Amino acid sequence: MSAAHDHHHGPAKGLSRWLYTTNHKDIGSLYLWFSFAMFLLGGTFALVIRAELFQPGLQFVEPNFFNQMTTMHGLVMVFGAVMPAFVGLANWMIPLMIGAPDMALPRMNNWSFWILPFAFALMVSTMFMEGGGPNFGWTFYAPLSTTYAPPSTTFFIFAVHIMGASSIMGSINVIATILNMRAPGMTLMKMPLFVWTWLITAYLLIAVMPVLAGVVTMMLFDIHFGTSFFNAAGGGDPVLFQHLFWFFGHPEVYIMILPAFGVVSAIIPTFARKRLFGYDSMVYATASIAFLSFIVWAHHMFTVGMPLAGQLFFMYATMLIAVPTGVKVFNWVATMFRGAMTFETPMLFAIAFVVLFTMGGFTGVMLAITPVDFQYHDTYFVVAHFHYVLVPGAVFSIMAATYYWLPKWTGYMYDETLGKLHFWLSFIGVNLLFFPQHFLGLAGMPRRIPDYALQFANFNWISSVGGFLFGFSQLILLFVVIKCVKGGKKATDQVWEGAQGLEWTVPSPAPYHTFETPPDPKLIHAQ
């Protein structure tokens, strides 16, 4: 905290420090702690699902509550766990990586965080309202979410609006910071890839959040004001909902993975002790993925009765995304190739990311093939696919980033043994959890159903065991982080053993000045 921070009342103490803070590091920490709380909450919802599916028959919860669990699990994980975690990483690291004193709009930064706890309190409170919480899936397809929805849906819509406002403010802040506050000499093509991925992600967010706001507002009008946007009886079209939702929803899934690419592109060069292979191509690949993410949305809708030309377009466009994604994967592998690799916890998570995310990518290519998707659609194969991209993908990269930057954030080294234990239990758990779901889906088990036929029992048993293993392993991460924050071995400039001469924080030139003193003109001309 700077001395000038609170010049009226002396330095801010206790609660008011966190309530009023405009410091990007404080706000980054708030986002990260909040997202971790949401991760544990969303994970608890997931364990209710897995407990119910542990064996055939209805054991633990009523079908309606089961539907609330599938809905809330998805919403909390996407909007409460993954996205705020990446925003927290952006807040913490972007100013440090580009040599800026803080984010461009610090007051708005504070606001964009503090509305989130209220949005999620509102959303979770719907479960205690008459008729229960949202029970229509995280994609909230109309007319199920309008004509047949519980009364609490109105509050769910308001919560989504607040989350969207937070995302838009955070994105404007990221863009303003990166475009206006880089240190002299740091051109765009010298920025660390994490900064690049976030710049592109921020543009995606600003483009799609208004579409989500529009579609939930149309729902609100259908529910309360007699419109028929999604009601065929009144001249509307339920499929319109799907087009609007997925025009937001598909770029959204890339919003959840692009910052992960940035994290992994920082970690792999550090532990391979080589510069990132193909920096420029990584930037162009990221931009290509972002562009393509806007023209593939209807691959979520192959079974709605699209014209053949539409099916073909969306099939080819979707398969095209495999090209820039493949470029990135090959670049990460080339970075590791003949590197002097060591396997500290961040590297383990990063390598697991590359392998398992690629697997999720392959099943994505399978789902992109329209006639084949007719068989896969709405089965557990789809669940397996997107969880392979989101859990060992997005979530593992957040864990990798946490271990990688914890010494920088706290000044102390985390417990490496516990970190490795956390990795291996998570790695085994996540594969036990999601790999069998491919087989369940191919055998025809549908998604979002609380009961199933006997032939699916064995794989569901394995999947549930993996789920509980993965879920409870996360308590190790909580312990490691708290232990590290409290103290321990001091982190030096040489955090990672044997990384001689390698700057472990950012693969970029140090800024010319710290904004405390004017820059030295000789340094600038030397460049």
Contents of the next structure:
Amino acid sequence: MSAAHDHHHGPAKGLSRWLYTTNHKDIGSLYLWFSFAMFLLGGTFALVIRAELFQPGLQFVEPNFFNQMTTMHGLVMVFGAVMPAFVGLANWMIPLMIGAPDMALPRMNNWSFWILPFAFALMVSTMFMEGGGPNFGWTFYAPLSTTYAPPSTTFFIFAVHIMGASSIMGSINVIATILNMRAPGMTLMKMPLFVWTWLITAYLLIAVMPVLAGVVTMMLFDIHFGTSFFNAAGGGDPVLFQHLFWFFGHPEVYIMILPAFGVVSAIIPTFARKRLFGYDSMVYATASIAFLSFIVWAHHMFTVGMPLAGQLFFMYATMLIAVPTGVKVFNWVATMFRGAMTFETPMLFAIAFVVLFTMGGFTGVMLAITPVDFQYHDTYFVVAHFHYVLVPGAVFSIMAATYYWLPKWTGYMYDETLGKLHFWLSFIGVNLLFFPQHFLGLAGMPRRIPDYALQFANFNWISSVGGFLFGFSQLILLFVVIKCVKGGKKATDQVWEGAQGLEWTVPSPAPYHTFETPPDPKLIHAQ
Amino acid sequence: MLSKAKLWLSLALSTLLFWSAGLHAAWDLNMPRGVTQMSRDTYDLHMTIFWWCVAIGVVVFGAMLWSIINHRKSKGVKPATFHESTKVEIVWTLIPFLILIAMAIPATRVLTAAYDASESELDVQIIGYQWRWEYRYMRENMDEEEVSFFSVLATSREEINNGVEKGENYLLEVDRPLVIPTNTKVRFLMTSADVLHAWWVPDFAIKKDTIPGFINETWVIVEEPGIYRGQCAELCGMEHGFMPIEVHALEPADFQAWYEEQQAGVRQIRELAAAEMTMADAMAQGEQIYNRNCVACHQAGGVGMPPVFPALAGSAKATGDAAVTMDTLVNGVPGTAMAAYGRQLNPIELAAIITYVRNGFGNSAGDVIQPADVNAYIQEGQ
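Show the other one: the form predicted in complex with its partner chain, since we just had the form predicted alone.
Okay, now the whole complex, with that chain kicking things off.
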């Protein structure tokens, strides 16, 4: 083998490897590390919130800074932690799962990652500007985010534009890869569900990210160029902002959960040692959820004073989401039923996902019921609901995926004892943190307040204790991953006894280049 | 303010003792059943949906737990190989669908009733401001005095900053509550003067956004006399957590007496505004008004939070031409959080706060603004 040939195969050395890389595995790793860094940053903001809410009264921060914390926590977690984590998993796993040598558009792949750190540096820097950073909630309702916003809002708008561009490029890449680069024999209905859920997610992203870009541009014009899109005094409409935002925002929440469904649909059959019960219906359910996500947006706005007919339509449409979501949960349970289960860390996270996500689903049905939503709306009940679907939902699925594929990425088994410790501390912490928030909301505590009436003291106290437990438990994950990258028990190619799919046919760790020639079609099985 | 050490000590103690006596903490798990037909319907609907969810949860989680206990490899079981069943998929699509229909029917009924605001006996306009509420009683006869007032948080800054013990209704008390008659259909017409707010009283099961440029309506028939409390529910800026709602429901006869008393008060203030104010009076009253209305943004000592909330100490606007100070207070500064206080405060209060701003915080304009000056200024503007 010549030296030049060798050079062609291995990664470059040093920093330039990461700056110039067009390799899907490198870019996947970059996304995942970036996401973890943002998870810790957004988590730190959350701990500031929980510290302030530990007791009634103002102890640590001023109300304006508190509002910056709730806003930045939401923005960083949604756009910086959860979304990039799933893009990282997509980069690593989609080519390996469909037998492709890389992503379809590798240079764009590099760019879509490398603009992200700049977007977040810009956004976080607003906190050090005069007047402070965004303090109007992650939903940034106008006119609080336009006429009444701090001067740094322009930088926030620019950061959102960059994040949107990154997401759109990432999703074009996913679609181009899945539609064009599947190995011979990998028909659409043989694709692993993670690939299916990401294909649908990518279409959602392309559909709604331009709407977000549009709405922040309208804000920019209202702030600087004298337009009145959202200014009632100039003939504009503050409610229009909410319609546009949630037309983006509701599909956005499915963008954060559909790939999670894919991850769990891979892990449960592996550790139950039994095929997924209803593959076809899982695909159709995912597509149905994606379709419904476009016609339910105004259920976030039941209190703005829509006409009765509008309220009823959005109530019925929202309730319908429970049907395909139920199909998914029933299929996971039917897959576990009469399997031969073992409970390694990925499976523990996946089971916790199914239970706790379903609890978030129950409160979702409750919130869909419009007249009762008048009581729940903008209270801690809503905070509990969406954190149940996002933290033990989306975030647990990302952790499950990390433990599941880590041996394939590093070539070593992770420390199972520490993994289980991480799981149990996270599980207890997350429930202590969010379950009491249901009670707080029902008893009447509004969200986004830095201080509260005395009857809310007990459950806030418990919630804060849970918050710190959950937050600091995540350092165990960091330790386990670093330990696993450095060494440990060698992983086999198969890694897990019951695992199915092309990613388990390549060596562990997966070589820098895989499937340069397509895999043997005989290796491709129906799921 | 407690010292840092004292604060940490109290945190540690409360951790150990888990809220010992002295704090009025509660363990409420559920929403209040409330005092209106609407709130009871809402509560019952909430419980119906809740029990449906519990029932589904028992079935789903039960099946899962049973599988986890029995179908584990360590028990030596061999995995089954069954999968795909269109029949089963149809069943578990249809059953939830039917349950949803069972939920949707009562929900539609309750919602339709909530939307019927017709035939109200009393109309009250509710206007949201950063960070207070204004209540205006709609008159039938335009010659009558209009009863309208602002309702501002009554909890002191010392309580919020942990300087003194917190009162029973900490953050849920206002200086002037909304007063309504019981067993009367009261319609609320809601709008906002600046950003979005939401008016919410859990015991009435009413929550509605107040939106600039829009008028939303909702209604209530309160059955029990009493004091009902709520809070702003829509993030409206820095002091969002500090604009509570307090409603006093009185028997209709008591309400009528209260209403007439308010009208007499309007006449009385008109007369009082003709009298002269001394510097000492103005400064004393001005300080009180400042601490209730201004201190959140302009801060103690008038130092402000630049650049959004400018300092008053040494400000040219405060110490220069009195007309400029008056204009800022009366008309506000459009496009900023500085509200127009021309309607929020009466001429006596306006004169006092203007004098206080011009002569407090080390400012020394030296003049005493009189209620008559304020009245003249307002009339000139109209």
